[in-house]
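A lone chain, given as structure tokens: the form predicted alone.
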Amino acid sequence: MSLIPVPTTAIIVVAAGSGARLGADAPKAFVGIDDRSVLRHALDGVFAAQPMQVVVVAPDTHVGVAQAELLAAAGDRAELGSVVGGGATRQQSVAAGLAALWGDVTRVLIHDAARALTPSAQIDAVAGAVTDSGIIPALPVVDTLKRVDGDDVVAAVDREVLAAAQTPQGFPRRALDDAYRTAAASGVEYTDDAALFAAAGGAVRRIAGSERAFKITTPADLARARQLLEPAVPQGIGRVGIGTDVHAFGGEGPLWLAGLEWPGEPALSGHSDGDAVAHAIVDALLGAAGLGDIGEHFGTAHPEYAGAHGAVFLARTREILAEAGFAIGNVSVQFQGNRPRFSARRLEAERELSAALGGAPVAVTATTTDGLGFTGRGEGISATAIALVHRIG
């Protein structure tokens, strides 16, 4: 038997889009931001918030996958959720969401599953405001505005008098339904729930939105989602270091270089595997931590780490910085020579070197220095990093 009282309001989360300007795929909805799709991110923010029906507007064809994601983000709230397929526009998206509300809603809250991460203090804020009027979150615009006629400016425009609109949008659902029965009828279609709700005669106020409540509709919008949700940066104070290698070609066996083997490639000559790359980071993190240097560490001092690789060198640097009570932030490496060729295998470098710091960031670039220097006349390789640690605890 159900502990949840029936709630008296419910939110329309509209999924349905393909967003073709995204560029993806999929449907907008079901691309990933991070480990988690769009929709959700959205829906996590929507079971954050107080208890209401919820009804998921999806793409027929993604019904299910839509179904797979409310449960997930549910939690012990699955029975307010439910999915239902969407039309073929957004208004009759909607127009569905409605059809499938309990009898005992009377305030509906409409929703873009676009703008994932909406918090849910908004959503309760647009849900507490309803009465007999509509409710839209709404930001003042900053830019200055221009009306234009083609690519000639016309005149300004007062941003004073402007907001920028954000969901969820609410309203009383007795009016909601009139509104919607209106639009039917007229075959007008309306960008906006508030549009459509005030060109039948209903009022419309605003409350504060948040800029966290963007749309996810262009590549752009879903790099931005992407940084947002990046694992936040472990408290303390941030400690830079730099670090310096190079190695000489002349060494036995493979090239080892970014934590990559390199079959074909001449071998750099050192103490270990000769990996600049992996060395000068090392130098980078235990400098900002004032921990010493990589010959204090890895040196001949050390025959256990002739012919190391890498790998291992960094791996036991994000220990000795783990017992110091230093995290690692992340790190950026550049190596100066004319080989090997290095683009088509930056990303696997990037994940192997960022493997050995724990999944710390790590950014390596490369440049052949113009035929310059010793780099440039193919003699060995230099790198340098920079490194950004936290102490913990």
Ligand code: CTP
Given for the second form:
Amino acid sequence: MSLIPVPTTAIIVVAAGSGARLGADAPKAFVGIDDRSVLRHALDGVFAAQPMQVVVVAPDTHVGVAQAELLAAAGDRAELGSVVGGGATRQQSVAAGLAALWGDVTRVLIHDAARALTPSAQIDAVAGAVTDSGIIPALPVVDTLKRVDGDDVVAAVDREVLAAAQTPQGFPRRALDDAYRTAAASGVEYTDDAALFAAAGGAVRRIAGSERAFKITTPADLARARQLLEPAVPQGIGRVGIGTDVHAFGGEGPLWLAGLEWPGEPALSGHSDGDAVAHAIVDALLGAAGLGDIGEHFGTAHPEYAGAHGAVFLARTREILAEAGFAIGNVSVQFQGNRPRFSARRLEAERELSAALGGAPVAVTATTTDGLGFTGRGEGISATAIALVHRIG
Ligand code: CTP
Ligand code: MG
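Previous: the form predicted alone; requested now: the form predicted together with the named molecule:
Expanding to the full complex; the earlier chain stays at the top.
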């Protein structure tokens, strides 16, 4: 018995084209972008969306390869997927996919494998918007358009009334089946499924598309896809920042320091959990990136951080940096205080803090002050951090 309920939505991923304009030595869907093919990327997006029946339409020569790609992408949803052979035109390939749909399916999405980087959110959005009307994702047209006759420009075209259609395109299943039957009988080839559906009297509406859903058609498109998948690389030399923090003992509950709970140790006081080590790191990172300081991002004006632990501050700081185009190089932090005795938990603390920063190395050292000053008198803890960040591009 299946653990996944039989879905009422299906997606047909058409991958049976030859890719003549790409000119690679394999059919387009089986060309590598990085270590994954165009089809594999498309299927990764499909399986990250809500569960639905997945029908891949592959060239007859590549049904076995497509099956392997499907299994690799499907994870525990393999039973939702199948592969069929395609036709001479895209329309015939879609028709072959429609013939493989399960009886329970009431909504069908048609998707070009060539739109390999389409976000799963776009697939979910189209599926969620289908009613009696068809749905296409579309982008506004940005170029200035002209009507031409040979090399003569004969008119300007108002781009406000135009939109660039993408996939997946979603339709009520029964009406799409009927429209495909009509089209097959008439022998007319339509430019896309929405045009075919509209020709049979169906209404079509649009929702927002996305830049990442562009179609890989030419070698330049493939290069663009490769570039989008490359990991961000550091630009230029790094930038350093420094942060310090002090908290007094006298808080409620257990001590939190360096991202760890210290049962039996006196707590530090503060708006949050008083973790001076984590807070010094936050200031060092924000300072390195030139993005303000901890008070601005996490202070009393942000009640959502009252009582929050250091790891939450660090994770949010990493996000703030990433949004501004910075990656974290490394962090070194030292605290001064008589307690807690730190060395036995150093590795644990470093792992915790590093994890909160997405894996950037964090080194933590601790020292006492020979009985001098407020830390020497056991009144509180002081921490100093230095961080290195890189602009990424
Ligand atoms: N497609 C298909 N069956 C066909 C033709 C196209 O399944 N007989 C699919 C392609 O695999 C692609 C999508 O329809 O995912 C969009 O078509 P297009 O970008 O034109 O791909 P190709 O036809 O392969 O490329 P070209 O036109 O350059 O040959
Ligand atoms: Mg084509």
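Positions refer to the first chain, counted from 1. This is a predicted model, so every value here is computed, not measured. Note that the rigid core is defined as the largest set of C-alphas that superpose within 1.5 Å between two forms.
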Establish whether a shift of 2 Å or more occurs at the C-alpha of S272 between the two forms, with the two forms superposed on the rigid core.
yes
After superposition on the rigid core, does the Cα atom of H302 shift by at least 2 Å between the two forms?
yes
Classify V364 as shifted (yes) or not shifted (no) between the two forms, where shifted means its C-alpha moves by 2 Å or more with the rigid core superposed.
yes
